[in-house]
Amino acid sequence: MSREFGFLAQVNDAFDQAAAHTELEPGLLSQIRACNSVYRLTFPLKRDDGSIQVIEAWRAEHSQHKLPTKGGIRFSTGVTEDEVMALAALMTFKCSVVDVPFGGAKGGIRIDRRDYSANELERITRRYTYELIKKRFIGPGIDVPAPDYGTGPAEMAWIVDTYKSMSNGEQNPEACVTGKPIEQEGIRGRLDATGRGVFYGVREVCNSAEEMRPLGLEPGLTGKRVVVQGLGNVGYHAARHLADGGAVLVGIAEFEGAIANPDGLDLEAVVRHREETGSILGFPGATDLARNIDALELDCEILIPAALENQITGENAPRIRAKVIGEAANGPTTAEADAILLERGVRVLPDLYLNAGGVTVSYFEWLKNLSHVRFGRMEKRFDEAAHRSLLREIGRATGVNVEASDLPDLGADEEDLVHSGLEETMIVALHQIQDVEAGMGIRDLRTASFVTAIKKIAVSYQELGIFP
């Protein structure tokens, strides 16, 4: 009998299971678990045809143990208060896991962006921002949104422009939101940050002989078959980096359907086919699957659900053939499915950790906006000169002369530094989680991730003197 339940209840259930492994005072655990505040709002939209539509939207701030709070804004017909609160909670724990000093938040507007013109989307975004400003649910030191499902740099540009027009000379208005276009003080490397973070996490696990041995797999990414559900920003970049790292893309699912080819799919060719035809179906050499969710059951080593929540359920979990599941989406695995996969020995890299690349690079963007200095501007030429000098000395010592014109660009620019910082963050966080997992005597990265987060947040509250 299925015991599936709401998204927020699933997050809280996972929290409770992890909290049982701690010795923290119950009142402190209750505070960490609770959602601090939720703002539900409605406002009218005048459509291009002159009709009026009432828009529903939410913003939840789960935890203010650190400020600002941080979390994306999604445009989806599936947005509910339960979903927004659940995603805000996950953001709190996600930030804690990767040592990003934010509390968790999330926002959503209940629309399908495909039903609206660009002008209508701009009016919706600006009005939503205006409402958040009125209630102090946005600001560089208060709450900093970012892109999420159905939103991107354009929406973030409208948000920062609206905020600046009402900020009364605030010194750091650009820091009110992240994921902005580069031209509006965004940061290089943000666009593919979540997908790249997924790649770093999956690669680190696959390169570990200790991780691969129980799964009956050889270390390394090379040759491992990958299925990706969702070709949005996260899924596309995760697939691209995994393929570049030597994995073989054998299945892709999108909302219109799924395709498979055991010999491998050319990601860029699939993307071009979809742009030309409006669908991934009918891609030459691939087999069309009856339902997009059928791709989750394809024979592969690595499965990347990068769409929406509740995709792997108690119904299909017994048929999942992947040995490693990398949760690129938020909440793609239900509580019942998680228990089944754990029992079957499938290694699940939880969303709480794996898709933290976006918020990590958002943190870098926020720091850039506060400092008003592009990363690499101060040190790039100095580092380059130092490296060239070192190579010249090595040349003198070895007798091998290297012409300056033959040397590559040896100074790190902003994108190099962002990639380096993200890679370091994902690797260090994984090792912390693995240490907690080993100390608990379990083989469950989700529980270990929650325990890691809970303990770090507890220290923050204790430092504030709120709890002993």
Contents of the next structure:
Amino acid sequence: MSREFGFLAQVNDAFDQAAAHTELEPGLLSQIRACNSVYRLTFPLKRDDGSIQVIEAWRAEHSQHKLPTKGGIRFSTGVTEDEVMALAALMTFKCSVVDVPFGGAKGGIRIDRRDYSANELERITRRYTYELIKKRFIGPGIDVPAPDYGTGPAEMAWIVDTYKSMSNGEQNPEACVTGKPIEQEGIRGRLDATGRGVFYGVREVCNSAEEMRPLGLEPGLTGKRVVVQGLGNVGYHAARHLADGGAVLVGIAEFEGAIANPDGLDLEAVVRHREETGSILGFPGATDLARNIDALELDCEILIPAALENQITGENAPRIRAKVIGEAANGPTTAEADAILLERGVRVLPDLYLNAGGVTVSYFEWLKNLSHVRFGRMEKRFDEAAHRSLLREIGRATGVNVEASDLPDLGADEEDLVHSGLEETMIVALHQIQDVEAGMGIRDLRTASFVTAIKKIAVSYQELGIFP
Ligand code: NAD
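Would you generate the structure of this protein in the form predicted together with ligand NAD, following the form predicted alone above?
Below: every chain and molecule of the assembly, starting with the one above.
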């Protein structure tokens, strides 16, 4: 029977499969699964040419079991209520998997950003924020957006500025949104956090002999061939870190097409080529593929879908040659494809774990905004001095003198701490879900991630005394 259905139904299907492994009361499971609130709005945009266009937008808050709720804002023509609710649900389970104390939310505006000037995008973003404020769908303790597909630091700066201008003396208005530019109270390390988290997760799996053995692969990332779909924020940074970590980038798909080179592609050269020509196609030494979707079927060990949902389907899953699929995008694999890949022994690292690096560092940014102090400010010089005196003592005791000035930074600054916190989070979360998978006889990491998340959320409700 075909199991291709809408995105929300697919998320709910994955939830139901996982819920069957728990012994939780059905009423409690229904509450954890339900999307608590959805705000659908329209507002007029006065275009630069004077015409008026009605813009459609949504914000869904899936679960308030922890506050604030958290989730990105997407600009895409594919935005629907179904999609926003599915993405909000994924956020709830994602936060739970990586122990980020937020409920899930998501926002979407149905536009293609390439059709609008910067001024128009600013007007759309500010008006959307204003509408969210009016309905109390945004605020440091209520609901905190972040970047997603089609948005980035510039949109987050407009959101925080609009919010601040209306906050009327509120204490921490900067914490109303994350992914802001550094100068607007953002945090170092947020821009590449999702891609970096993807790298940490993929590297950890590839370094595991136990994980690699059933795939017929040697442990280690070095030399493994990678194909990346989508060279945006997540895809570009994931590709960069994977290549820096020793993997070989053999295929890239973008909106306009796809390119392949089994000997490896120089990522920065591809980016420069795209900036100069407007396309990745025609990159020297690479082969152009007929359709961008064909890149998913290239011969490689690791496939990173980092664009949008429903890319690996029942139709192309039998032809996927990768042994590991790292879901950098949300929902890139349909339920039917998932079942096929499982039968074929392909290891899928699911979105609700693998792309959680973004929300993890967003959490760090929110904490920074609430504390009004940069991470590392208090301890950097103290740590440096302590390490120097330790080196001096070791030198005195052993006669081997190490010049502290020859060593790189001896104290951690904000970026070092963010990277370290992210790495720790991704590795600990992976081991947790691997343990659940092994301990409960589950056959895949998606179900194990959902089970892990559902059990943690259940505890929050049970502590309220409402549910058994
Ligand atoms: P982005 O807008 O920065 O980049 C997406 C890229 O994909 C764009 O360059 C676009 O041209 C390309 N693309 C679109 N359709 C394509 C296709 N059919 N084939 C190949 N390329 C295509 O968006 P992003 O922030 O990188 O988000 C990508 C995915 O990652 C989304 O699913 C998003 O929900 C998810 N995600 C993002 C974050 C984040 O921090 N930005 C966090 C978690 C998950």
